[in-house]
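To begin, one chain is listed below as structure tokens, in the form predicted on its own.
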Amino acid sequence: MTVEIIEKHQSFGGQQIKYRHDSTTLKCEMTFSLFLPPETKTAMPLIWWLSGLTCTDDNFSQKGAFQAYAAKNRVAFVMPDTSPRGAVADSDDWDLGQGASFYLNATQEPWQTNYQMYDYLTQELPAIVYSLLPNFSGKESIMGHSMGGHGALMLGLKNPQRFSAISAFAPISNPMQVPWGKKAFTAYLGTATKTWKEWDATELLKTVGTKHAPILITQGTNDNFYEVQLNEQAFLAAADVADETINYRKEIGYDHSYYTIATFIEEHIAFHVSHLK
């Protein structure tokens, strides 16, 4: 497979690189971004970042303010795009279609042909990224924001042997019960709600139990999406039933923006590093 470098920038002694490749899983051209810390002979772990609705792989690389901490801790970061792109199914609604994949495998047309993001993130893209990492340690963790927070929780819980830590900013932790999730799941998965459970972090937490990685969540109290889309009560209740401890932090005055992410990203990276190393 040909992987082409689109752009490359030096940052804190490391390299921020944007790539393009033809995806056989998604049947379209895709981009992703990769941050490589300054090279050493030390084995390098990898953190996955999943972005939210309407985003691309550029949002976190340009606004996440993570590179200094990644360079200091000698961890690589990979930022996939949020959906298939180009001549694939789309919607006029901003919260459905391109930029809004919810990181699942669609079973309904017209989405099924291209929207196989779970397979892309668990099979095709990892193989590409691993080949680009010098001295990869084999250790991985995952984090994300909003829809990407849902993705990080969902992928982390479905793959407990793969990820050493999971964290999220303002995640959609119970998509089956909120408008964004209901809309996307109905379109991508159909109306049989029993099929939705395998993509919902709250439902997964009920079945995974103590096998999953440690979880850190940061939620701003001034997030205008919180009450309707991002409420944590069902997720934390499922954790209580499973006798699980979730490190859930509400930060006073912070909102849904990348200003919040930039403020607390050092804390999240430290959390991941403590489990990756």
Second form
There are 2 protein chains.
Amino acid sequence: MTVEIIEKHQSFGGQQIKYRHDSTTLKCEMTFSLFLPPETKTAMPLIWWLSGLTCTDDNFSQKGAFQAYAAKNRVAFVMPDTSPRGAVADSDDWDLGQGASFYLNATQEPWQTNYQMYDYLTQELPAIVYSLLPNFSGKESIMGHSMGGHGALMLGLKNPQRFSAISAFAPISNPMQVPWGKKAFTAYLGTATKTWKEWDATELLKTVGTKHAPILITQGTNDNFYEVQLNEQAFLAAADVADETINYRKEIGYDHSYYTIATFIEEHIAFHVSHLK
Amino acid sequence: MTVEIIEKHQSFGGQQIKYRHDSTTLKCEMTFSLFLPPETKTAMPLIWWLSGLTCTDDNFSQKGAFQAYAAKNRVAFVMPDTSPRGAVADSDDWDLGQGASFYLNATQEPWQTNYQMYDYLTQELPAIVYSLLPNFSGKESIMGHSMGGHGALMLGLKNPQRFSAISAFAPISNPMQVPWGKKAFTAYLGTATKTWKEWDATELLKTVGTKHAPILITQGTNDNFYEVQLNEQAFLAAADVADETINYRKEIGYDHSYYTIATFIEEHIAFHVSHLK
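Okay, that one was the form predicted on its own. Can I see the form predicted in complex with a further copy of the same chain too?
Below is the entire complex, every chain and molecule, led by the chain shown above.
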């Protein structure tokens, strides 16, 4: 297994690095990015960042403005890509196929062959990333934006032993019930909606109970996608039924862009760091 | 004169806004971006950011990570585009024509008709930007990167009454003597090199003396363009002859990318703010 560095930049005393490797799980070449904070004797925890529809590992790396706080708090960040790439199944639509995996394991062709992002993110990629961290503490948490915000909730809820904290910016919190999610789940999982539940954060919250890590969600009130795609009511209602507390913050005037992420990333990192000790 | 908002994002309690307008100076439609900090009763100063070759107003807006510090220090930032755009003269080369104006007034055709960026930045655009600032203090300073780092030095040195501070990341500090500059100056200004001197920061430093604003320069030691395009020796030698102090900082391991700018932008803003009071 070869992991090749294709870009490396010094950043806030640490290193912002982009890698390329052949994924056995996804059967294609993949890229991902890693931010390594300045080295100290203290072991570093790892935060996973999952991006939204159409993104790659570059969006958060370049526009997330997280490096200052990751360096200061001595946490590593890994930014996976958002789907398999290259000569794999795709769609002409921007919200299906490449750039739009929803981080699940597809069961339907033509997607099933390559679209096994859940396995990639829980098995293959962690092993690679751990080997690249000079002094890993073993502690991990997960955050993301939009489709990746849902990915963070979904992966976090399904792996309570692994992730110490979960946070999301403008997550698609109940994909089974909204157009983006219905379209993707139908394609990747088929029409039997009962198989969708294991990939939907709101459904998972109902079954996982309080075993999961603490959750922080930031949602801008000026987000174009809010009403139709992101509506958090079902997610918060599920938490309410289970008598659980979600740290849910509505931020007046903020939209769906990386300007919102950059504004509140310091707060999200502080939340994660407090649970990664 | 119509100035139209084409994008607006809340950011760190302020506003990141992109505008479009018809430029009478450049005879084409132009975009520029503005960051307005959260409003206070205190009047706000204005910092100009000039980007490098191939950039638009978006690069610094999206990758500069400056908004946190601009908001905190209550300074506005304006990001002009790097050349005239659209149906104007251009070149197949990325380092000539659109995206590569060098911020001067061209005297040669086909460039002369539209490539009057110096006049645009010193006359037309300031009038527009001042009108968009809710509470302008009248104090201005200028910074930039690479070609725009030189633009900041050149505009700052030519307008000592206007700019209270000048700073640059990896500037092309003596364009007359390096390939990028020779190519552009030959095209825009013709082969009579004596006409080049008024657009070259090193030459200007020799004639302006100590009337100019204080200067801060950050240069990464791992910058691919350093040896051939950016070499600062002539600029620092000119300062030395005039017995002037340039705050010149070599940063070990940093490269030519926006990761370097993001790392040191807080320091540059602090430098500007100290001179904008």
